[in-house]
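So this first bit is one chain, no partners, the form predicted on its own, shown in structure tokens.
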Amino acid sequence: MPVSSYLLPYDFSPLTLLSYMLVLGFYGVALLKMPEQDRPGSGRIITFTLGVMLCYGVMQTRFDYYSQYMFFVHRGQHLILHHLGPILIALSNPLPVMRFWYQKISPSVRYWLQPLGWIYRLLQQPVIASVLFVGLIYFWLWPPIHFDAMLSRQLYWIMNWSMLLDGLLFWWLIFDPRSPAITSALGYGKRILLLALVAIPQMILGAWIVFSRGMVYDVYEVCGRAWPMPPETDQLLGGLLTWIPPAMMSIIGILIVLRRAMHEDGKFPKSRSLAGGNA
């Protein structure tokens, strides 16, 4: 098979392709039109583009085929959609780009977009955000639901998009570049607590998959596997990918948040950055 064929979609989705093109297109146009002092540096641009392209790659290349026929590749796909890709996008701080386009929207359109703002603020409440973040992982990995999702094209796309959108919401809450000392952004202490709390149930779920004696996800037996790998090995690797990398990303996230908190320490006379702040 030619190398180029691995870059072509296995299950072409016009909506998915259009979505990624619009994101990169709007980002690129904003970079060209923004004032130079507001424009993000090359490092942030590369980080944003890498995060977007990683998500695109696991949804619209040959990788998606292997994700549908190998459990451990599927877990790698969701690791990127729910963790790594959104983390890179959030760390790139696209806030100036978002602000640039928001200022272009007329007041009348902003009025009609208010309900979206209410929904966003609701989903960014710490308890709701953390429950959704972990709950979606458990929901889509519940064996009967997972079986149906892997056999239904519509459910499969809903599953992947829900993981991506929820990942973006959660990691933006964690890596929100605004200072909690002078804005309503979530306090650094609460961000660290959330990262620790969401890591525990993911580790439990991964350990359960790893140490399960029988086959938990038999849908891959029904459809057949892309490679001649023993089912036990496939499930073991998938469980490890559910267990260890997410926990490591929580630890890395905690270190990044701690670094930001220490960097801000002493900047503001009555800083509430560690404990204060709202979602």
The other form holds:
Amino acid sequence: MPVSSYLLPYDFSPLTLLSYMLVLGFYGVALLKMPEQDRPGSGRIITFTLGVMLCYGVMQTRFDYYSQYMFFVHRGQHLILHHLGPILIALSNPLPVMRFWYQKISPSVRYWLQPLGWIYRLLQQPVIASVLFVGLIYFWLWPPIHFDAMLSRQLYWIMNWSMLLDGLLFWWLIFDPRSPAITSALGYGKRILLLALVAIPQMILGAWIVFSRGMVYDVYEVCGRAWPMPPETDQLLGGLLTWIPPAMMSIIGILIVLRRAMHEDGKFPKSRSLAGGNA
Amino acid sequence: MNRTLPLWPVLVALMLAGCTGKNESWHGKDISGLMPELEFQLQGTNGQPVTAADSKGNIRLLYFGFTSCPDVCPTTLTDLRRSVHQLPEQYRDDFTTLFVSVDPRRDTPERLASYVNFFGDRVVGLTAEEPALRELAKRYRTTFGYDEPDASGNYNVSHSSAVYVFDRDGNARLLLRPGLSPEQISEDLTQLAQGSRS
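Switching conditions: you have the form predicted on its own, so give me the form predicted in complex with its partner chain.
Zooming out: every chain and molecule, the one shown earlier first.
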């Protein structure tokens, strides 16, 4: 097979391609037009682009083909859509870019966009955000739902997009660059707590898949695998990918938040009692 | 916006009904609405093109396999033949089994013809060049792959192990997973034939 066919989408989705082009386009234009002092450094730009391109890569290249027909590749795809990609995007702190575009929006449009803000704030309630984060993983991996999602093209796209959007919401909540000492961003203690809490159910689910004797996800058996591989091996690898890397990412996330908390320690001593209350 | 509001409880009820699916019970998996209707253009065992329209009005059982298949394909085709034999007499001629070989390199029309004839006269052997087979497999969310050939040139082929059932109009209705007994398949097929007899 020629190399180009590995880069072309297996299941072309114009909406997906358009979304990614818009995101990268808006990001690029903002970089060029925004004032020098607000512009993210090259490290952050690379991190952002890498995060976006990783997500694009698993959705619109040959990788997607293997994700549809191998359970463990599918778990790898969700690891990127729900964890790694959004983590990179959130860590790159695209806030200045978002502020730049927000200022361009006219007040009347902003008024109509208000409901989006309400939904956003509701979804970013710590309890809702973490239940949603873990809940979506469990929902799409619930065997009957998983079976339908892999059979129906429409459900498959809904699954992947819901994982990506939820990943972005959750990791933005965790890595929000605004300090909780002076803004209403979530407190560092709570962020660490959330990271630890969401790791546990993911580890349980992954371990359950790994140690299941029977076939939990027979859809890959029913629909044929991308290449002949023993079903037990496929399931074992998929279970490990559900179990270990997400747990590691939670720990890395905790370390990053801890480091930030330690850096800020004593930086805003006076305002703590005032602003700390709504953190 | 407000005019659609009263519809919400109805929608939710419908969705819940869809989840439990109590009104019709099948041994196979109900795939109504999950998959596109039957559509293909493949080559028959006489070398002529065959499309879904050729068997319109029949209930179609679509199965992907290959004639060198050691166990799964013969078992499935035998089970299908037994299931159709167990049907009430008036329905037996309403079914067509479409056996699509995903191994066109080895499965010549002659070889395919003698293979499907072994499993009864209502089995149609079909194949095509690999790209056309890939398109068809993709449409039904399945795939196939080839193992490395051994010293004597034999190789294994991974393929779907399920049978896709389409009704007389070509709508996707059921997915028969491996493990169903011919009796269970027969019950499902009878129910389908009764439900769609015009």
